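The chain that follows stands alone, in the form predicted on its own, written as structure tokens.
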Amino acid sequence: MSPAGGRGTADDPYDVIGLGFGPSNIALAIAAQEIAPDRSCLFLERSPDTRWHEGMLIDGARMQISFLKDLVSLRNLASPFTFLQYEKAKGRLEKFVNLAEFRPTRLEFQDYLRWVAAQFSGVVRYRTAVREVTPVRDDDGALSLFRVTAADTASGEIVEYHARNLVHALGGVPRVPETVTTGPTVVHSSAFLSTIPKTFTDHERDWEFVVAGDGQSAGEIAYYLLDRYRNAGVHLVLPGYSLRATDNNPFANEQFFEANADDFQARDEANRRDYAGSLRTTNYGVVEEGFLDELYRLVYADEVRGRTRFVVHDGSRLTRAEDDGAGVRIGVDSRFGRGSSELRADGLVLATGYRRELDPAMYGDVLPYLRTDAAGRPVVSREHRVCTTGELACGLYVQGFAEATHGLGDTLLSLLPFRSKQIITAIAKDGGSLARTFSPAQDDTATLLELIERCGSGTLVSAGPGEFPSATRLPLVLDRGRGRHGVLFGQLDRADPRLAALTGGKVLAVFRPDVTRAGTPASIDVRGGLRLVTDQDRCPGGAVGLEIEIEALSADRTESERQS
């Protein structure tokens, strides 16, 4: 069924439906919110509330990057959005400060993540699974639209949305070989704490455990069994000669800039080849270097009691494992010439990645229409649009799916920020949102303009040329004896930086009323001409004052409104 009457039908779509509501779209939700906020946006969410790499929240592990790179700081520090904002309203500000720690845990930056979502519930759908896509026809006879049906996975009901775009931000399905079976003993790392404390609950049992993988899962997972389970055995299964360390300088960080990945993107094939693989050690196939300190102490402590319980198996790979009931038989083979073996163990853990694509059952009608490369990958534009042939009209947008060719960051949380920015701003200038037509208000104007006042602060989108302008949030204060219908004033210091996008000419300001109270429509759009003034009488202290004259006003209705 569609929502009867209500926006998401094919009369009345969304302009924007993300698929997942994890990291990347709550990053694209509060750049919509800050730089388009005349788009509407639904996001659809499998899991009953917001959860990132729950497997691997192991206690008092730490996150491999700053807490500045959040959702939102490296492009918008004045967002109310930040990590820090987070510390703020949590409380912890200063004792996160006393800390003196620029890696939060992974527990925490989860926290944080909720914290984010909670502010995006209204736009929001958990217990939502996508089943299908499909590109829908307008009279003209264009794909203009696509039709998401999706399951409620309590009830099981069908529900069905359209949009003009979509954000594809699912993550990447778990890389399991196809000779392996997993089950209680056998499990990826995407659901190693869900399942092996739960599997194996003596911790006092000499257990054997195998991990198989090479990098900073397969570090800190092999830890955890030494040293949760102080009498098992553990058997890592690595490609390499050895671990190794990240490759974390700060020279070879600076590929994770914005500037950089732009530049990735815009080198030939061939060289983003050889580019990314030499700068692949900053990602894949790597330990924190503390981290792999910690591990080489616990292994080393084991040898000074006189016992060895990790060992290494280099230059191997798993060719299978079966759990035949007395255990889990695997299979491996050398790449140095030692052959083929068989390990006997209790448990196994594949650390083994993450493969991405777009699931041909879900977009069995879009694939037709989507531009691939030699490898069979979607071709991906600049904006993180994939290329599609002149008969799709509807916007596909995909998050980190297209590593190579916008560099090792596109999977990563480092350019979340930016890329956010750069498909809002994409589907905010494919048809000018500034120039957007509303719906008649259902509210006469002098009851708009009373919420307006109650609302005291409102986002200002200036109309500026080039790039579309970002938002401002701000206190305005409405003046209703001057203009037809009033004029708002605000105020900037003058060495503000978001003065500059604030230039004159038309803009639009957004408010948000408090719509818990009954008949309250779900926000307010004001269009008007801004001027600024200097006047020091009226803007003392170096400020810039900001005067919109009310030239239209419309109201956004809530959709169980729109319903009835």
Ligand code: NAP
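Please read these numbers as outputs of a predicted model, since none were measured by experiment. Numbering follows the first chain given and starts at 1. Throughout, rigid core stands for the largest set of C-alpha atoms superposing within 1.5 Å between the two forms. What changes on going to the form predicted together with this ligand:
Comparing the forms between these two forms, the C-alpha position of residue 478 differs by 2 angstroms or more, with the core used for superposition.
A movement of the C-alpha atom of residue 233 falling short of 2 angstroms is seen between these two forms when the two forms are aligned on their rigid core.
For residue 487, the Cα coordinates differ by 2 angstroms or more between these two forms after the core has been superposed.
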Given for the second form:
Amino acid sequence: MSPAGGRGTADDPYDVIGLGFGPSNIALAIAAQEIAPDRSCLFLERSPDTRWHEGMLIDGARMQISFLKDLVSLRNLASPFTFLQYEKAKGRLEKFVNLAEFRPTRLEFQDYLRWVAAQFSGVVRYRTAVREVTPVRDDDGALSLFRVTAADTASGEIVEYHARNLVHALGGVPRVPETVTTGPTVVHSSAFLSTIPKTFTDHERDWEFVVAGDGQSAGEIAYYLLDRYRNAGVHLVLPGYSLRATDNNPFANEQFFEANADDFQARDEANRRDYAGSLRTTNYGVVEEGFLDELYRLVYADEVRGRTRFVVHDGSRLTRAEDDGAGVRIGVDSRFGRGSSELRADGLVLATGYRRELDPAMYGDVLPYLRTDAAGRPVVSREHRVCTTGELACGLYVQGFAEATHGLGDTLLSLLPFRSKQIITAIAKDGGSLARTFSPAQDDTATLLELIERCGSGTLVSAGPGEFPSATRLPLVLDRGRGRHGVLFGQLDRADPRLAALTGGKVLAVFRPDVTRAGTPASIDVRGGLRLVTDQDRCPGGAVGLEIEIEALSADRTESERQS
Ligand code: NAP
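Structure of the form predicted together with this ligand (previous: the form predicted on its own):
Now the full complex is given, and it begins with the chain already shown.
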């Protein structure tokens, strides 16, 4: 991945600009480095450094998934950016193992994100808030580039960058009812820690707090308020009958597998809606079961002391709220026949979740070119590219904005390693700053694989850590039955000194098909992960097998096409 440097003009655009540098685009940066290192990338991030839901980074709050669902492990266990590599780099690996804990604290996970992000600092512009995205016409009249206008949050200076592809990963927007104005006493959960402790500094007073919502945020905030303000009352306004536990049984959890995301997408729209509805309690409006028990214990301890500080308003929704100077007046509608009522409180927290949409102020010039579904949502391809009218030729990819078609995992961490691979592979396949290749009619994976199958031998190029690249020409067989594209298999003598440079990591195999045949590319590049196979059955005679899982394919055009 090329460093940011001084590029980004319309004449020298980036291959990829990532909007936001949270978990989704940090995972993309890793995938870009590991899968398509020749693509130029830049990431724009509003914060001064990597921050992850800071407003909810409550002391002791835990991840709801295993550390193995980090940014990369499930795609590439050998990556230097795994959570375990982080533990090792921090000198805590043995202690972490000793903890026997699958779910680290959110604080530690943020530190992991920061550790990874720091290794990509050369391709990130922090304190850079994206304002506008505009398609730009090239000399042929095609809209082949995006111009991104952004403001330096410190100086206000406006900067502009151009790119062939954008990857939008700016996250959700707090869901705040229109009738509510936020301020020091009325906050969304995303601003909880940055506001409430500063407004309510006296921890002994008998404050009255209202929390609206029934998800993990509502649970954690209710616990925090009861625990840190020992004399405060907490009213929970929730739409259902009671708080509910997250359904994280292992069968339901399989929906967050890579293959099940594919399966979800293949269903028709009505079926997808039904399926997502029935699995809603795996994520939304639910609280982790063990945490619910802790909350109940806290509430029970109060009962033992003879006081009730926690009041649940079930079947209720907050409808409005305003701070009239003497406190917050909160409108509540009950669906269990209690009608409308008003609560008065010192502070209100809206743990009401997030909505995800492309901001019309940012994308006003782009929206007319996007294909939308009946509900007005952008239609998103399997590779997470927004489908556009033919006129818009540059790629807009979205991370976390396609839950309706890609399933409940779309907004979660679980699928990041796979999604980032899909996006970067699609971008690499689509071409970029390197000379674009091959005529479009033949530019498909099946054709390239057929050509490779006929080649018989290829040249492997590999560079071990700190080594000069080494090139090895050897017979390579394509086994298409394994891997997404297939696996290349070749053999080397166990004593061959080149083995050291080839061991592990990434390799490039270059095939030269018969260029005398019209329309055949001059060469085909195969990028992939290499594994050594020592199995005697597969590698007779003291040989070592080289197994290369194909991750990306591209072709260079013939000399005659190049000249024409
Ligand atoms: P959420 O799960 O979307 O829950 C928000 C709830 O608020 C919904 O059930 C919603 O009900 C309800 N709501 C909306 N408007 C309301 C109103 N006016 N009055 C009363 N209730 C209202 O949001 P979240 O709890 O912030 O969680 C979001 C994501 O972050 C989840 O994936 C969660 O697991 C994650 N999270 C993780 C942690 C952690 O890892 N420790 C901590 C916090 C959050 P309707 O949908 O019916 O409107």
